[in-house]
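Here's a solo chain for you in structure tokens, the form predicted alone.
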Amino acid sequence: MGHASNSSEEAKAKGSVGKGLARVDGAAKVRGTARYVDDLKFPGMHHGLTKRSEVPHGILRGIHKREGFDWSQVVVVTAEDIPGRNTILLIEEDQPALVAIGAHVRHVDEAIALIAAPTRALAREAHGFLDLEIEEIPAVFDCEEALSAEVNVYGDDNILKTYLIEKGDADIEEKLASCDHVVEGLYRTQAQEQMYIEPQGMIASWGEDGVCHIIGSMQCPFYIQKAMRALLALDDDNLVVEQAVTGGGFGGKEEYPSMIAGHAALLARKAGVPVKLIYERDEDIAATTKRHPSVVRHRLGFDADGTIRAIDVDVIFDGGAYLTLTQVVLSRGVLHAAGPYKCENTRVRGRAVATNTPPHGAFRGFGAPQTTFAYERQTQKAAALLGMSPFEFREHNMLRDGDRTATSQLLEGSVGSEDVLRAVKEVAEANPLPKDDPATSIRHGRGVAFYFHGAGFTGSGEARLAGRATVALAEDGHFEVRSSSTDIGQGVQTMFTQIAATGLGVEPDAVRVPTPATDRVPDSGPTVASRTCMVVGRVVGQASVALKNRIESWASENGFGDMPLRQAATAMAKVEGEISETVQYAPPPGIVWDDETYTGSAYPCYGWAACVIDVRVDTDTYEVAIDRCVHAVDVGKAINPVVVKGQIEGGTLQSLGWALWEDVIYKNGKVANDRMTNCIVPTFSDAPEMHTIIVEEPFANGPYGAKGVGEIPMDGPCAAAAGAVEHALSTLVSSEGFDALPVSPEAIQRAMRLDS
């Protein structure tokens, strides 16, 4: 009968990879028909609220329903109502779902009790009549103080996790002493609020069959399922977790949704009706996880010709009151701390410390932005000391194909270091800075940054996870991509559509990507770590090709070989019903990692990036305006260049906001600026002219060469912005004035006053 006319050549011609396909979820979001969790309603649904601690550290002595209120329509849940283990299980069982009477309260806004009522108004009223009796004890809020304080927040020494990376045979102190120059720096970065467009929210309900169904705004459905198994004492057959349309995450909806899901499920269990638990913005900002504040001490030793000879870094992250994901955030921070530079003698020490602030957790970049800021500020100072241009020093020391990283990983293929730096350098040289007019208060400056970001889980993480994805031919003749990878605004549905359509050799409109639910999709792993496209996209592509081959074989055997594949698939579905192919991810060969020594192949590959930022600084008002941002990122292959460009520009603006404007302020452990009016983030009016350059150095083990892009744009622009302000004010202030973020007008004013 011959083969179906949809040959590999025809599939290639029809392939949508590399094209700017319109977002498949765009129309529903623009028209307002997409249904977010707060749009969902169920019969008899109650509304939930959380009663929280107002003290940072104490012992819970009692929970009291005050008289003068009719409690008959209100459900109150405490730790005594938990059927399973009182923990939000992720890595360790250290964080309770609700503080039990007699147990420690470890931060302001920690959850103590839950309330549900038929209306939000009644729930709020009941909230005011529920009193907490807490015996307050001393607290500690600074991560450096916590290392020596007598206050016991976590364990005996308040240390959540430590890491050590060592490379080279020489003693690091002796090697530094032998260098011609040593630049030392102390760098501080602040917490950062994700400020996703949609606040956190969940709805839980229990069926008569005992099955708990949870739907809400999330990044990782199977994380929630794992946590609920422990909290609710359920097995997977009695627990379904489903993602609703989700309005942004940036890491903030990775681990924390398990807490809200648990609270909603406990309320629904006791109330006997569905319960919706939606955070108001102030509660979301005050109680949920944020980027870890950091303190990084960095020593950079180099010769007179600019060759780096020794790097010594000490990293401290403030983990807050509980572990959450701190140890893996710290891991990525220390793995990136030496930067994308060659050096035979390196030592990186990392510690995460507990304090009595709300726990910190995942945020785009996942620890790398903190240490990138430090090493790029160091690089800027070293270049200035030697009288070299910022480009020249980086070009001299950058990692290239065939070099080894700080963990002794050999870089082989997909190393776009030279390409990205060359790309921004060419634009910078073609656009010189304006000359300053001494008669005005405006000073111009330019900053450069060069950085890398490991794509995928660290070391053997992907092998242990063994993520899977399914591509199915549904009975109606459509193809369906099933995975637990969530679309949180970054374009997963569109990207999977393009990969599957290309692998199958069909048009994109033949492919559907439903939102994940744990009873309908395999566990592909979490939507984190720049792994969705590179890791899950790869198995989606492999499953698509396997399904295509299966359809072609059936068509050939059953007289449909001359049909286009879509028609042959429809015919097959009518006869065979649904068929599917599931593929499990297999890491590339040669990935060898030692968790004990922290050496070997930390990541399957790296993304590479460089940026140049031009600023104007007003020395009268201390305001900074960004005139231009040139950003080149090696993404391996842009599955959808429009989506990729949006990812780069969105991450860039988040990094610039962290650098210049954003500052989460804690007072006695409580977030003092818990409103969008004072916990500011950049808006469209703050966005500079962006020149985004997509560089493609294909990764052999990514789908069509693609690798991660979501996180790397966050890593470096903050350092370039600080460097640009320093350059603009170089004749007025010392560089140490810009070694802490944010470089706000207040910080600039202080720096200028100190140097006046």
Second form
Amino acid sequence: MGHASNSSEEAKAKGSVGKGLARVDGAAKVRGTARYVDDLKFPGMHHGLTKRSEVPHGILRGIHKREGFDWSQVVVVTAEDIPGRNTILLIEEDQPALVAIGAHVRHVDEAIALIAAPTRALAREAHGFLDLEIEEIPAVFDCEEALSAEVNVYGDDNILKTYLIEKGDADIEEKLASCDHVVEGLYRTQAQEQMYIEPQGMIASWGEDGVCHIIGSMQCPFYIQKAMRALLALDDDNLVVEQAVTGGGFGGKEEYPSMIAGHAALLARKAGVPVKLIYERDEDIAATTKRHPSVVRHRLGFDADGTIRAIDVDVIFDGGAYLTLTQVVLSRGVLHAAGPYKCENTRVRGRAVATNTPPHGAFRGFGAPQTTFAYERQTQKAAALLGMSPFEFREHNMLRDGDRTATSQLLEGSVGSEDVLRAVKEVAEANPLPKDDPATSIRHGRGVAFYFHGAGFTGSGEARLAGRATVALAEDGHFEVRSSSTDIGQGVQTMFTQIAATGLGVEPDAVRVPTPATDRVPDSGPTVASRTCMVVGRVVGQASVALKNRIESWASENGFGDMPLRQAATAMAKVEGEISETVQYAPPPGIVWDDETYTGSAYPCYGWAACVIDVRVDTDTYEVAIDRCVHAVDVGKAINPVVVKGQIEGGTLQSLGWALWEDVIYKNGKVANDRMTNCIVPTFSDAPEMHTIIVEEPFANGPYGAKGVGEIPMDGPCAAAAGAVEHALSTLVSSEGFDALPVSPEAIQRAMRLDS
Amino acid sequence: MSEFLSPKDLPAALAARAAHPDYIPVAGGTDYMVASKDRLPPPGIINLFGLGALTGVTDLDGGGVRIGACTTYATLLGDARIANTFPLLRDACREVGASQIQARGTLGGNIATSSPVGDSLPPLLALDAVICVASSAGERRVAYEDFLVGYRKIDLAADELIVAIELPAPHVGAMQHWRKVGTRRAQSISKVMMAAVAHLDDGRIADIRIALGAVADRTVRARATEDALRGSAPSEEAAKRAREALRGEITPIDDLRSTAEYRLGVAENLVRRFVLSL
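Form predicted alone done; form predicted in complex with the partner chain now:
Now the complete complex, all chains and molecules, led by this one.
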């Protein structure tokens, strides 16, 4: 009897991977019972507020508490109150937690002092009575101007980082000169705000035992722990970082939460009570990181038959005032800059430059969307120049299994390049564009993009991270997945539930995935880089299988061989105490990467994608509406196809938003459009009906063949959308009006005007 | 803390208004709540939302309607008289905010805020609306164009409340046209709006009223443009004259949402398209 129920349980569980299991976090979020950081209250808790520079570049001369306010009601923290090193530690130590007197202020929203008060209103009042004395010095806001180094923001030359990728023996100029055609383009992209639904926030409290507890909205608990060790001079035993339910991140909660956590901890330490520090929307938009603005010069050399023979790319990213993650973002930008195309002669140069704007940082796609926009605009122009179909030109040049990338990485398996392009081409060809009626203001256009995205950390990054995950039997009889991977709305808890249930051979409701806290979970690495499913999911699956095997052998040794796994596990735990298995990630063999020459296996594997965007441009209002969006993405294996489609469609809309509507307007280094009414992101009404095609070319080292999906949909739709607008107006506009984002109605009007 | 008054009827509301000229009268509160974060709370609030005397649509002699100032967009959207006789207003109401705002926001509130980007205002101007204003001393009626006196300024005394909006019946066979151009399709603040009403007589434009939003410090009638069109056949040539006239009479600005060039160019294109559609 037991045996029979066991096998039917297993049969159901086996179906879990690959099924559209309902989101395990869904009910609590829909019912409003999920507790986000601002829903949490602690006894005696005070509210924190940040006093910011308001000057883009200068030297802090003084912080003055003006008279007329009873300062005994509040706590004020300055750099002098920092017990450890005054830095938000990530890669370098260039960014202070609070600017010290005599030190440089490098952007308008730089934190200088902190206030905590029993109420927000009182903290606000104190904020108004706190005066900053800053000696202003000239500032630079444009990354190309910053290269001339007349204003010094970072080092001697404002260059945060450079990279060079070279492939082929020939001189690139000679090689380009020998091509039948060279298409040259200059592409600019703007900053982009993540606009997660939940603004950033943290609560910090210090126990009488000297342990600092931090809870809040975040992607990477262990990044915060690392930063707090330095800032607060604590060891890990005296520090617990816990994720609260988090309402979106998109990279925006990768590095900046360390700043807020540090500020809340400093305030709580001095105030002697828990302190909640929640950003208002305007403060969040103004002060936290955004996508790096970019300037990309791209030269594409090819022969009359359409064969690409030389690629030369020069990439400049605006890093903002501090390094933060910029060098890693630039790395991904240059590693994707040559595109998913075969070419023997390639040069990619990358520079990240410091300016006096708030630091730019992680955002879904992480440098790849900027360079993808450039190379896919180039591909469109090259195909048009030759009179080739956009599909044919790409098919002719695409990387396939067995080819080598710009870093000479040999692609071996899990290359869905042909499949994704064919899938969108079939839908596109079955649905031709409607004919334009010249009596109306509407013009139709179609754009195509084809791209790839490296999944996981660059080069030997995953080996260095050595991410671990644990699967254990919890006291209440559930199997618990313990990892530092955070569910930020992207479905991690559901995906881990399915992988663990399948590995253990139990039903999904036997598995629980709690939000992580650093004292309860192993370090699985950060929740970034499209790595959570592929890398952490892999070790969750391995730990689940290992735990199942252990329980089964114990059960058969102890005469419980017929017992269902959960019952056997409970029986085993009564005898052996808590049972768990922890597995550390082992990268696939043969990953060789040279960080000096930027050659070798840049990523363990790549996702592949293609999309077709059909637009309608209204030449009366210059508005663009998207009529069709066909997007095929090779994800290896969709652990949960509903979640995967959600990732693809959300990323697509984020990319289309960046292409057509979104802009961050800076005035004197300060974000001017700091509201949801003027920092425009698309709504459901702007979203097209999406035709999403999941392609599965399994990756041998991913769980059930899965590889990254989180970022790739962000990379390419922007280029297809710009190309579609260009196509729609091709009889009206011949200028390069669509090489800068956003292709807003105002930009379209300018392009049409320039040409008329 | 602000004192919060909820008068039970119109006389009580008018008495409260007279007694507390520094209190803010609030209808749906959708504008008031957004702005409240950045300013000190007022000494008091007079809540008018749901007041029976200020709510609902009633028929006027001659085919027009009287709309209570605190009638919500949602109510207007469900009203068959508005849909049949004033589709221009219905179309504009449909594009205000989202369902939540439409359920709470009111026509009178939009008029009182008098933002240059108020979505319901150009239709009222193009439909020749009359604003009914009351105080304890009695009621007066003002043509909407005269009621608009400056940037977010209306002809309303400190003891007065807007009580109703009257729309006269449009000319039989008149065309009504609404176009909102926003920063996105929904939940958007307008960059350019055009409300237009016109009718032809013997192939010529007998009368035309064009109201524009987001192109000046207040909602404006394009009078010179109308003059350039009246009496003409609706042709490309007439549209060209209208564009020139429009360039002479509006001077939009650059701001965070758009550019002066865009607003002017789009307003010209919308006028042209309307003329050609007649």
